[in-house]
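Just the one chain here, laid out as structure tokens, in the form predicted alone.
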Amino acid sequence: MTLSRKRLQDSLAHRQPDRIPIDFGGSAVTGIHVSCVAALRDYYGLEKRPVRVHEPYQMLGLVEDDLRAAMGLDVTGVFPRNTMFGFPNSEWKEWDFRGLNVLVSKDFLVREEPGGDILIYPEGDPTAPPSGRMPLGSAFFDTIIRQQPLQEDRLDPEDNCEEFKPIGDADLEHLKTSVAAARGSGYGILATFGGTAFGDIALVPAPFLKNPKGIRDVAEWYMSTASRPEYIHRIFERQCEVGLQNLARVHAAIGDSVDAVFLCGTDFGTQSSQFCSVRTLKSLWFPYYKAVNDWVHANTSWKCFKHSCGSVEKFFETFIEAGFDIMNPVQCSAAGMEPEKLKARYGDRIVFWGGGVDTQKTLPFGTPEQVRVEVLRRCEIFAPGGGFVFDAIHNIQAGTPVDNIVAMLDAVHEFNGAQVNA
């Protein structure tokens, strides 16, 4: 076993690793904006070539092995065949992304409006209504809500289930090939298979479908969790049924070759509070989370990765009870998310994958020295006893100074060096 993979596995098992493992680019919530990936390639003097936009919704750039090595990372990602806009990444082509030459899939089809906004089409079909908009001055897409007028007496949960289908042979073969390549790289592996993100608000509007039916408006969905709980339960029941079948097929194809699985990105927190009560979380989401996590733990060696932004400390006990092994992004700037408290209360029961530096203020707007100080302090808090994978709090956004990104990485390596030499 390579050092990087052992380092990750030790941390996931709450054993003290030789160094803190580092992840950037392993998932759609631990990624780097394509403009920052290009800047990092230039900083480290790597081969000059356009960066691939592997996740067009957030415009995340693919971190390839040469950059991963230069940054000193320990984790690589396995991603689904289709993007958030419903087309596969294949037959790459060049695209001028507001002055930056990047690579996108052949089915990445966009239209620029007179005011400078960029529209993108689901499944790469320009005859369908666009499902994403990148406003002028923005660096990623916003979902276009395409919900049809609702008639209460005609609401059918099946309309919100059209995206939950048995995994196809092409998708399964893609995962097998991707996992084999990742395993050969020697890095720890974080995989995303899809299909188990119950109520993820990025997925509810279905930017990957040409004509989504059912409840697809964000506000209407949130209101439905209170006003139409049985409707939501029926969706989750169907999603869980299909998701478990697909996980079984995936595991039969790849075995225990991956270390962790990004199962759910549903957010439950705001900057200062939560979207629902613990009681609601337990009644509406908990049964399905537990069913999926229990299956994973009973049948695989995978660790279960949960993402939720915001102030979610009050949910930690429920997340742990549901069987999640990993929490991300550990938004320490949110209310009640003080790192010292989180480590003391939960550090022996859940892995903190993130929390390494604030991406709202410090990383994009601080000085390199301020970044260094914050990173070293977070490492001092989270590292003892394992259970920590260093990552920023969510993706590194466009406009983040490359000097600050490098200062962050250098600080982790500085801490790791001090730990090794201690």
Given for the second form:
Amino acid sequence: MTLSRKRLQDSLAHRQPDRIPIDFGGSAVTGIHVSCVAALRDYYGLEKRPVRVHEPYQMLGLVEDDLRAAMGLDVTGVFPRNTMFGFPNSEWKEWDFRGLNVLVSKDFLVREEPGGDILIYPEGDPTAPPSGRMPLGSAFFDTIIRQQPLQEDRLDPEDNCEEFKPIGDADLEHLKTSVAAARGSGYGILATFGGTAFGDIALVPAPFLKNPKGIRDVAEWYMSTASRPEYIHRIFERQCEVGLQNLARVHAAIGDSVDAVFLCGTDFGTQSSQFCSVRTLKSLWFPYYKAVNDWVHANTSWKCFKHSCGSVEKFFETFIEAGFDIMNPVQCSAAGMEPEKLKARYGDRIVFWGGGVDTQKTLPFGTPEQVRVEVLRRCEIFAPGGGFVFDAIHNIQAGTPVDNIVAMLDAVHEFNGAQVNA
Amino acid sequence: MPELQKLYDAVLNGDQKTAVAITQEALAAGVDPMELITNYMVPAMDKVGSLFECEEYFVPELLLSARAMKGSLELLRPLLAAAGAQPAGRVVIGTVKGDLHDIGKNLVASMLEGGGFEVMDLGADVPPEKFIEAVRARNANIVCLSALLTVTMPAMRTTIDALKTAGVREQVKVMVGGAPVTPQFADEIGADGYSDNASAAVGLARKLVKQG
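Given the form predicted alone, state the structure of the form predicted together with its partner chain.
All chains and molecules follow, beginning with the one already shown.
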């Protein structure tokens, strides 16, 4: 086994690894904006070529093996065949992203409005209503809410289940090929298969569908978690049933070749609070999380990766009880998410995949020295005994100075070097 | 005459249908619209705010109560305007240019309305000139700016600078909020106040209006 993969596996098993494993680009929540990937390639003097936008919703750039080596990373990602806009990444073409030449899928079809906003179409179909908008002044797409008028007496949970269907052969083949390539790279592997994110608010509006039905408005969905719990249960039940069948098919195809699986990205925290009570989390989400995680643990060696932004310390016990092995992004800047407290209370029971540096303040707006100091401190707190994968708190955002990204990486390597020499 | 306490309960419980029905019945029975607002709706929204602050209520419950309150308010607003009722303050609110996120902003707008403020919601992705236009048109005394993204936070500064250049900065208090925004950032860009949640924003707005 390669050092990188062993490093990751040790850390996931709460054994002290030789160094802290590092992930950037392994998933759509541990990624890097395409403009920053381009800047990093320039910084490290890598071959000049346009960066691939592998996740167009957040405009994440693909971290290829040459950059992964230059940055000293240990994890690579396996991604589902289709992007957030419902088309596969294939037959790359060049696109001028407001002055930056990038590569996008042939089905990445956009239209620029007179004011400079960019609209994108689901499934690469320009005859469908656009499902994403990137305003002038932004660097990401946001979902266009396409909510049909709701009639309370005609609400049918099946309408919200269009996206939950048996995995297709092409998707399965894509995963097999991607996993084989990832295995060949020697890095630790974080895989995303899709289908088990119960009520992820980025997925509820279904930017990947041409004409989504059911409850697709974000505020309406949030209200429904309080006012229509039975409706939500029916959706989750169906999703769970299909999700478990798909996981079995995926596992039959790829076996235990991946180390961790990004199962759910539903956010439960705001900057200062939570989106629901512990009681609601237990009644509405917990049974489905437990069913999925129990299946994974009973049938595979995969570790279960949960993403939730915000202030979620109050939910950690429930997440652990539900069988999650890994928490991301560990938003230490949110209320009650002090790193020392998290490590002391939960460090032996859950892996912190993230928390390495603040991406709302320090990384984009701090000095390189401020970045270094914060990163070293986080490493001191989270590294002992394993259970830590270094990653920023969520994706590296557009506009982040490359010197700060490099200062962050240098600081982790500085810590790792010091640890190795100790 | 309907039992008006049920209006309080409907807003508190986020029951829009009942809130609207009781309001209609009350108006038909000749109840003063200001009485409905002052004695039932504002206290209900204050209670919603305090339940949110003690983590009994969360964003979904806040949204439901705000919707119930707005349902009633839509019936009352024309009557209030006709009677020349004075609001607690006149607010112009929006998410700044480049940013499409509006849930937090919508909640603040609703809570302010529930707190007796007249609110003009400009929506999301709002350029500075729209804020200026609205401040002038509404003779506003509060401007609320929201941003969720680090890449759009600078547009808050641009907007405040534009208010200065247009000569309307002195007539308004500027409140800012949104996930990446901090009190320090609010100070740096010359805002008058910062709130990290919709409930506290009402208290802040009341305080700022008092300061004049």
